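A lone chain, given as structure tokens: the form predicted alone.
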Amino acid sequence: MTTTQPDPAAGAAVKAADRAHVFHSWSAQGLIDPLPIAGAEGSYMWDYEGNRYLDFSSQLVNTNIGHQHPKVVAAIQEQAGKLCTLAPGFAVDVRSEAARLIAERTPGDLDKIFFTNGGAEAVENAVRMARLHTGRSKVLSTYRSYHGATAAAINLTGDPRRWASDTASAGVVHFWGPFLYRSPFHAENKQQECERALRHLEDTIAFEGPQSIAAIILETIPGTAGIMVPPPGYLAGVREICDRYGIVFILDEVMAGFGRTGRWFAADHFDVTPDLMTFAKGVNSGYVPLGGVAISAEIAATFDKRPYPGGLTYSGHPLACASAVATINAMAEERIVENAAEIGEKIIGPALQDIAERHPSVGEVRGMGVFWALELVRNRETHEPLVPYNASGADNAPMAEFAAACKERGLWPFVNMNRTHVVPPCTVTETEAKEGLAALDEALTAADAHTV
């Protein structure tokens, strides 16, 4: 593995120069301390301390092939020196066949893409499509969910990152999606959890009035608010009430999509087909900003003769399209969306089991794949959660701790409110899942001592 030698005069200038220059997403600007990278490979990222991190958050749950694949930077290495740019209007070679590639995977008849730069812009353009489809205004989508932070994408986002762009006017309903260890319908199985959940979505449609809704947009597996691994015959439910009322059906696959659970979509798992499927992050793991909307013939057909409304001066940017390719083939040819599969079945699930039979901290283990979460609680009888929902400050306190102690340890680790998911590179070895593993099994410690 490459590594730079330490140069800790390097790094400080790149954080002077990051606190005096960049605004930062999501943050209060004067609160934060960014820790300056001085380069990554495959699962592990350095510092310019010298110190060297397991990397279990793939970045935003996005680096599925790892950092600095090989096949993928120098294709975009030699897309760049053929042709950097094009506009989107133009037949481009790298971008046709990125298109080709990702609509041999989806479900059913999702054969046309429509080109983003991002899994926002994604979400913006399949609520578009659904609206000009069927004519009709509303979009509904859970609480538990997160799509984007564009003007559609953060009012159809169901977590506290909506609130404070939440215009209350945009078209937007939201509902209760299940989630059994937190049931919002008292149930007691699996079953029930469905059953009720799709009689909750049934409630709402009714009331708000199945002729004005023009979508329902799920995530799969829901990513950063819980991956929340659904019940079975919870989607196909929702499919077969969207076909009876006429609604058009998306699936967010913008976190769980590309080899994430172990099969190239999510949707996969549960043999159903969306009329839209929105996707990013894993489709070229953030090498260039792409996104895109896998669109169904009927949706498509609807603009054979009606200009589609919408369009980005970056749609398939030919570097972006060059890294998916790359990044698609290397995942056929090396078998990393069946290495996914192995390790979560083999190494991650059972180990997780066990870590949470021995820390009083861990309330659920849940997930498939490269895509699991811990809920942490402080009373496993109650399933008080560790923090309060949304905490800040001092009432973050435990997941802070807990965050550092991994650290502390070399592991670099995706937190969320009272949860830490384990969503290491598709690409993770099975030597190095177990060192993440037992990172985490000793940080665990510092969240356990929060316990009553």
Ligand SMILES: Cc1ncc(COP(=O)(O)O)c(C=O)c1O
Given for the second form:
Amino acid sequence: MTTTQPDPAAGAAVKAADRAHVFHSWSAQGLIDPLPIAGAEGSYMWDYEGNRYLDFSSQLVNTNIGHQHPKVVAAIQEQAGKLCTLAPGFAVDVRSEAARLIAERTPGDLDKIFFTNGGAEAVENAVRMARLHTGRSKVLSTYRSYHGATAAAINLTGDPRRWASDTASAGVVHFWGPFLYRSPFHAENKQQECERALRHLEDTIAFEGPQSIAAIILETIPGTAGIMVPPPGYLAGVREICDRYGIVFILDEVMAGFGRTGRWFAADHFDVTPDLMTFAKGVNSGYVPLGGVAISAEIAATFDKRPYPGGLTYSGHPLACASAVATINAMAEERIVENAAEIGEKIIGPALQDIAERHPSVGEVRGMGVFWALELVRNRETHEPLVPYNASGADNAPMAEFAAACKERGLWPFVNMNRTHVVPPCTVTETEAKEGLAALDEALTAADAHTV
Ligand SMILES: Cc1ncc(COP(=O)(O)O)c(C=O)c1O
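Please could you give me the other form, the form predicted together with this ligand, since above is the form predicted alone?
In what comes next, the whole complex appears, and the chain from above leads the way.
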């Protein structure tokens, strides 16, 4: 790998311009210190000081194919030379091909693709379709979820990022999904958790009025909220409930889709077909912004003669679609989805179980493919989280120390609340995975120091 020569002066200039003019997401602008990055390739990125980081976060869990995949870069360059942009109303070769390749992989009859620029817009449009299709307004989502930062998507989101935007009048009702380690239902095993979670959902529907509910949206495996793999039978149970009440079932595969779990879609593990499925991130690893909604035949038929009242200037942008075509083809040719499954099963899963045995701060390990979470705790018996829910400042010091310990060891971690997620690219090699897991193992000593 060719990393760029260290150039601290260039890094300082990048940072100065950033601090002067760039307004960053989710941040108190005066309190952040963004690291200037000079370049990236495969599973690594590097700064201007000569430090290289193994990216165990895949940026925001989107670089499933790694950085600078040559086939994807070439496809974007080729498309740029041919046709950079075209309005969504025209038929264009790369858009047609991207839609075909996606529809070929989505479950069941989700064969029509509405393209957006990212995940939140995909959720926004899926909800709009569900409301128009059913003529109902309410949407149910779980507390432990993230669905994006636009109006409907942030209201659907369960995590605290919603609070500042929540008008409590967005037609959203939250409920509890299954999560045995912190069971909202005091369940003692997966089967109980599944049964009680489904009963809780049924009760919520009964008291909200089934005839007022347009959709239930779930992340197939909730991502940012903690990679909680649903217990066997849960998603099938939700599907059955939706069918019984004429509610549209939306699966949000923005994070879990396109290889992350070791299958093209997380839904493939559970044999369940939603009515609408949102995707983004891994569809082209974010090389050019792209997301979308895969639509069932029945919902698509609603808009056969009646116009769909939604659109975006850049829907199905040719550069984005060209990168999706190249990404999906490269993932198939190079067995990248299979690699994610194998690395998860043979390397990451066993290593994390071993790490958990040796570190008192690890309360639980869960996941599959290249989609894993370590639940960090102060006390294994009580499950008390290493830091309180939504902690900041001094309260969050144990997690901040853990993250710093990772970075000192050349590992870029994904950290959220009391968890670290092991979410490298789907292309991660066995050697890279072992390198990152060894750094993680050492860094967890910083978390162990806070256990009681
Ligand atoms: C499950 C899920 N849905 C939606 C989104 C929003 O996607 P975007 O940030 O592309 O708008 C995300 C982003 O992390 C996500 O994880």
